[in-house]
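Listed next as structure tokens is one chain, alone, in the form predicted on its own.
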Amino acid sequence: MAGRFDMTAKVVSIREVAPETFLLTLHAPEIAEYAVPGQFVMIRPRQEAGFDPLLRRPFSIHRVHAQQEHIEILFRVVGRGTRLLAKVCRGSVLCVLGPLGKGFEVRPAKIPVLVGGGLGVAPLLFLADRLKGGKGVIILGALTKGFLLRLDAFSLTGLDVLVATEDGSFGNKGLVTEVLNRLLGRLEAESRRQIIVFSCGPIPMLRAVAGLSKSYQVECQVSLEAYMACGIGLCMGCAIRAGRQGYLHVCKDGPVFPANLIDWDQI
């Protein structure tokens, strides 16, 4: 029965894959063997620390692989809480729980469109692993070829891979909005109704997304990132303007999305 787990984790690999990014592997079997692409975790950087940091921190679950009852955690360091777990080593042990949210849901019927830009890969490797062997397209950016994430990875998976970067270093240049727009573009209406989008990064760019999907008239997913302290729907810390729906929390009621419930001027 599927359900969340506090536990400890021990440290099974740590690397830097870009500048300040690092690329966390976990052994974590029970979330291994129950969490869906879009779920995320708690984590507290270091149980050595004791108590400080206090609270832990959401990570998207990257990866996972099942035999090795492993999960991977891409994350950047942005604050002390990260800057500590950059510094864990092989062997040491985490308090995390999870898994958490509610994940992307995946239309059989319908042909993906993953679209990630920065850190906003981190989800969409494992939604990307799910759906090796069938159609689809991924659309990855970044400001430059150095920031690309994880490309190798999400070339293995044997979808389409799209690239743009900002200054042009690899692949298209300009935004991965500019990729989709063309990309949407070039089909006929009746093509549009087969694809589904899903969607993580910056807030500008899920705004953009959001937009050019209820343009072309395509369903749409965005997994949004907020702070909270707890990753269960009590500190209600995470709430977001849902237009109609009134607040929404991005702990319990996602983080994953449809576009079309978001109020995007409020967010």
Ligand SMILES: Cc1cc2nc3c(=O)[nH]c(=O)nc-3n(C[C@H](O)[C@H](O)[C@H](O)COP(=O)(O)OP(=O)(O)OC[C@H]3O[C@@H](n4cnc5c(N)ncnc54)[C@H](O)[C@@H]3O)c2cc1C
The other form holds:
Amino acid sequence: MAGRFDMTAKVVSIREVAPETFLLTLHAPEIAEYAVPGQFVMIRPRQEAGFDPLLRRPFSIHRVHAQQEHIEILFRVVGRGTRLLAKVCRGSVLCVLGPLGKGFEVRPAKIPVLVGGGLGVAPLLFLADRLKGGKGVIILGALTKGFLLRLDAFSLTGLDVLVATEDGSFGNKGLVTEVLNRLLGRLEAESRRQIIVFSCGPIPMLRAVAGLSKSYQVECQVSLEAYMACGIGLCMGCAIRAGRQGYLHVCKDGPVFPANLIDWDQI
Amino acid sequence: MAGRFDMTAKVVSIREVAPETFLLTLHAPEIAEYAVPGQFVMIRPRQEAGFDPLLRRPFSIHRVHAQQEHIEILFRVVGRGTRLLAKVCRGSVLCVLGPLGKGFEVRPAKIPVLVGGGLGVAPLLFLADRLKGGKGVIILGALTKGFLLRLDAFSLTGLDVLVATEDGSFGNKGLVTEVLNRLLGRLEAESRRQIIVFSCGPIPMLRAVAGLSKSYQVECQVSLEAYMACGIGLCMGCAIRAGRQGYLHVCKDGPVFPANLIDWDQI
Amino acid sequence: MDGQVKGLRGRVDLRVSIGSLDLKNPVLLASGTCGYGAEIEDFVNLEDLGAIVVKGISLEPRQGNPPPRLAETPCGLLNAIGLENVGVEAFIKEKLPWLRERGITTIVNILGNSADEYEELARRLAGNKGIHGLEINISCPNVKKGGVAFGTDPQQAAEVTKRVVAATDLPVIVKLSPNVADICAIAVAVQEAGATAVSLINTLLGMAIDIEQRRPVLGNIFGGLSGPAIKPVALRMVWQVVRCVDIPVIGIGGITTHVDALEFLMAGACAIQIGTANLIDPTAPVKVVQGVIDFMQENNYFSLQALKISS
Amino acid sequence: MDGQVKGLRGRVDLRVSIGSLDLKNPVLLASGTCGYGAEIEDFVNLEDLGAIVVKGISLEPRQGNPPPRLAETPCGLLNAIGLENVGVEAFIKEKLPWLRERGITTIVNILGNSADEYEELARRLAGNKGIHGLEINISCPNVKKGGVAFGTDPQQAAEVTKRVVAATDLPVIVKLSPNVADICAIAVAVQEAGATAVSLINTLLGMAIDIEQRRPVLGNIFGGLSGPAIKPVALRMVWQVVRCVDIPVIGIGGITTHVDALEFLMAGACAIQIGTANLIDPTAPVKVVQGVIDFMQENNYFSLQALKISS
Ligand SMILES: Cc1cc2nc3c(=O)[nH]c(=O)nc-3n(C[C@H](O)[C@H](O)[C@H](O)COP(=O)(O)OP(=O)(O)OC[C@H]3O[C@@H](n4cnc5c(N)ncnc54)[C@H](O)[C@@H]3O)c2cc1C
Ligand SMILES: Cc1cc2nc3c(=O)[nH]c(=O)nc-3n(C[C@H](O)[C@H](O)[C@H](O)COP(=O)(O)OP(=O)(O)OC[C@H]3O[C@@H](n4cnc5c(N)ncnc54)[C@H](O)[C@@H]3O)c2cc1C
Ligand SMILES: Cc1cc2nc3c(=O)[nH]c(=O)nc-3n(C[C@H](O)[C@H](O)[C@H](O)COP(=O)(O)O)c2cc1C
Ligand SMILES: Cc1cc2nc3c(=O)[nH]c(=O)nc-3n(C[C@H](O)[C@H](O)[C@H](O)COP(=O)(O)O)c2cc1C
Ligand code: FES
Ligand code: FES
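Having seen the form predicted on its own, I'd like the form predicted together with this ligand now, please.
Next comes the full complex, this chain leading.
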């Protein structure tokens, strides 16, 4: 496993792009060089001396600017670690470990459909960037317009962007899965075989996306989360239930998995 | 025990006045109003969430600017807590508890001789300020010129300032106790009874100051340190050995003690 | 924070009874971390709390251990105070009146070198107005003789409990040591010996070394570890003891915020004590009470019982 | 930090022998926090360390506990991995060759449900090149059957030790549980049963509750507490055990920096293991070795023995 780095990265910028949601840009040359879409980094949220909070936090690589040697992280404040992270200043330095895990497996012969709900859009922009120029669809979902994330950036990738908000304040009213259902439903079986779904978001959404993909016989890859300590396969802490195979480990077997490996009833 | 406050104080300024030695100015109106020379505050060194380091740190009140509602702290970086404190920025906010403990007992009828070694000068400037206009002597000591602290500020109090450096790079060559010895030695027994010594500094120095004062039969008050958890008499952690009376507690019985209460052999 | 708890805003009932001891709310101050009350009163309105457990009292005054008595550890505090206290007579004469006059619910933590001494302490305290309960400290790791032995042996713990229960009319809380393999064995033993309730945990035995001086930091070498660091161990033991005894269990150990307090209440503690947190923030107890009230109101828990996890 | 230890610059001798096991230096990686070596090799030059203790191995592969398996606590980590491992056969076939080819000093941590299983494990591992020692895990709190019981009862601990010692030519290290009242009793028992050395501590039993969900955080309810939070307890136990046995003592528990490592070495540990610190900073072990060397050189300690506090 080459190309994983334990480095200090300078904060290039940080800004609030939606309520409690921040876009963090780091100068991390090695990570920017080696990362592939779907991979993640472990970031130490504290800068001060001391061991509390103890663990690094995992975040998807939201985007890479190869020339500037920058990586972007899109994160939401949900607890102690992310609250600390939201307070870092430009110029300060963070300990970052990455790039980690298995990313999305892109199939050039296929037409990608990206499905992201809420913060699940985080790893998809990097993927969309890499798919740029080809055909493809992105379905973005959020509760309401104010929580729609990075719509402009996704639009600039040139892929078709469909939007769903649960309250109908922007785009289609409803869930991303309804949009996905209509989209796949419209296609012939033949065309469907050309499709590959890449998805990230809350478990209920992923379960539905995996279910739709299965019933339409479409390949589907999902990016999953688990509480992590090390992020590199040392502790076995990030187990999720797979089908017959017992447990998979999100940090090294994933975070991106073929949807059909996962035990969707027990996860 | 009225007039003790658990408050948040804004950092007005912080600057390095000698190697690893910082002058911190805080906006703390209530503390500035109630403090007397020799008292201290407990400052939480961390600003981030988290419990490491756990304890607040005790610092003498170096000076009070009553009109501006400011207090000054003079501190040296010796460990984790002080290292964190040295990094605070102007405008940030610290948790401060104070004013605490018993300060110096000033006797208007007597002539004060202040003896401060190294960082021991910290509580003496506040005292000198309050003695302003009267007669009195300040003996300041340091290893070498570069470590002499707040000479200008002490000079402005109008008291006579004597200086001793161990390497002779400024003022008298030698220890503050030698200066004190000469000063007391020159006086008649009669005049000596007029003198009161106030001292703060490392234990060996204080032991010598207490010894001299005892042999010249001069009243002496010393400011002592101990590792503290609460600073307000809750934990009994800050014990130091007194003579027959067992232990005294630096945070509530002190930090200023009559020198003859202390067991100088065992401390 | 002005040291006052905002009114209960109606609905949430925080009252709790431990035997004949009725508490306004389940937040108590732990022994050894709040002096005899007067030391902390500038920062906390003591009547707003469930009760105060005063510093451990012995028959004779004790000077305590040689300094240093404290060492900071990651998220924790080591102390080796050695039970410095004024002794039972001075407590009754000099400290108790202050507490009584203010109507503060007062639990007296007692410590002896033998079952006889515990009994004698209970007897001397009996009949003094202003004392609402006794807490038997059979678990302090900082004294050489007695103390610890009682806390690690079920039979001796039971013996001490029986003697104290016989010597007093007050509710008797037995405070358990965590330095044991099976805390349930001790808890069951003191329940059978007549304890009104158990409280746990006291400190974990620990130490620190000063590498520059190449010697133990504490004058006493060993000390008791307290603070946030020990919370997971304390919570586990409370969970276990709640599930093996029928008497009320008071949770102690690392409780610093209302979240910590709620963890213990959900584990099944009927009340909690705040220790080290008082030292680092004397207004912590009031914030905890307020935080518990707010959480319960926001989440529609109307009683402490409703918080408890049943499994 | 490039994962490499700078040369010893002459004077300081860090070598240590544990029975027939010769180590380059006293810094080892603790079982369960370094995988089987390959997982951490991007960050640490394993040959620069004393040894690696691989994840606990059982006779059959184990799936481990249901998630969540981890919870962060103040300066600590709760884990309930439940000894997920590939089983002894897969270990020998798939993991050991990698370690052997690199010449990494490898200690295998073993775990069984009975003395028979421990013996059988020792037998199966015997004769495989590339294994330099066994560490008997009689102390893991995360499995229901076996494990813990052996660790808290001196007789059973001795029995397991005897059986393993008889079944192998390798040095046998017995890893002790801290969840006991008297760790010396266990240490003395396994010394008498023929252990080459003891290592301590394993994790303290703890738990955490999610107050929003009102349920234990861990799928297994209880987990093992590790990390800086437990260091004072670990250090105290190491100090005690060093003073009650004659065999070498390996210190474990919360070691994160060279200062921590030096505290254990001064307490009398002949070597130390780094656990949780690997998880939060995989280059920590190398920094610890470097820090120990620098400290010894600056303070004129030329051997590990010189560090030890004699009292
Ligand atoms: C591979 C991976 C990629 C991720 N990518 C992103 C991302 O791009 N942007 C983003 O905002 N978040 C992402 N997350 C989730 C992020 O790691 C957590 O939000 C963060 O660790 C929470 O830290 P905290 O200290 O603020 O919260 P805590 O105080 O630790 O916990 C607050 C709440 O968040 C939950 N939580 C904590 N850690 C995790 C976790 N690892 N997985 C799921 N839930 C958790 C806790 O159970 C709790 O309910 C990712 C997680 C993984 C595993
Ligand atoms: C009443 C009082 C007034 C003080 N006034 C000042 C002051 O005006 N300016 C100033 O710079 N310092 C002052 N000190 C000392 C100051 O509190 C310590 O330097 C500080 O707490 C060290 O914190 P740390 O986290 O940086 O060091 P740590 O990492 O905690 O320790 C570093 C070293 O400092 C020693 N140390 C830590 N705390 C104390 C303490 N409370 N007393 C003595 N030694 C200690 C430790 O034993 C250790 O050797 C005062 C102490 C007391 C008790
Ligand atoms: C400085 C100090 C002194 C203590 N003294 C006593 C005591 O006299 N009697 C007692 O039963 N417990 C004593 N304790 C233990 C506490 O009451 C409490 O059980 C323990 O600290 C764990 O709780 P915490 O983590 O909230 O502090 C003391 C603790 C500290 C920190
Ligand atoms: C995730 C994790 C897994 C562990 N697995 C094992 C194990 O398989 N066998 C074992 O003997 N100890 C195991 N331990 C215990 C560690 O080896 C070590 O004894 C303990 O964590 C204390 O050290 P630390 O504070 O440095 O982590 C594990 C610890 C952790 C954190
Ligand atoms: S987080 Fe440690 S193995 Fe995945
Ligand atoms: S520091 Fe707590 S009593 Fe003095």
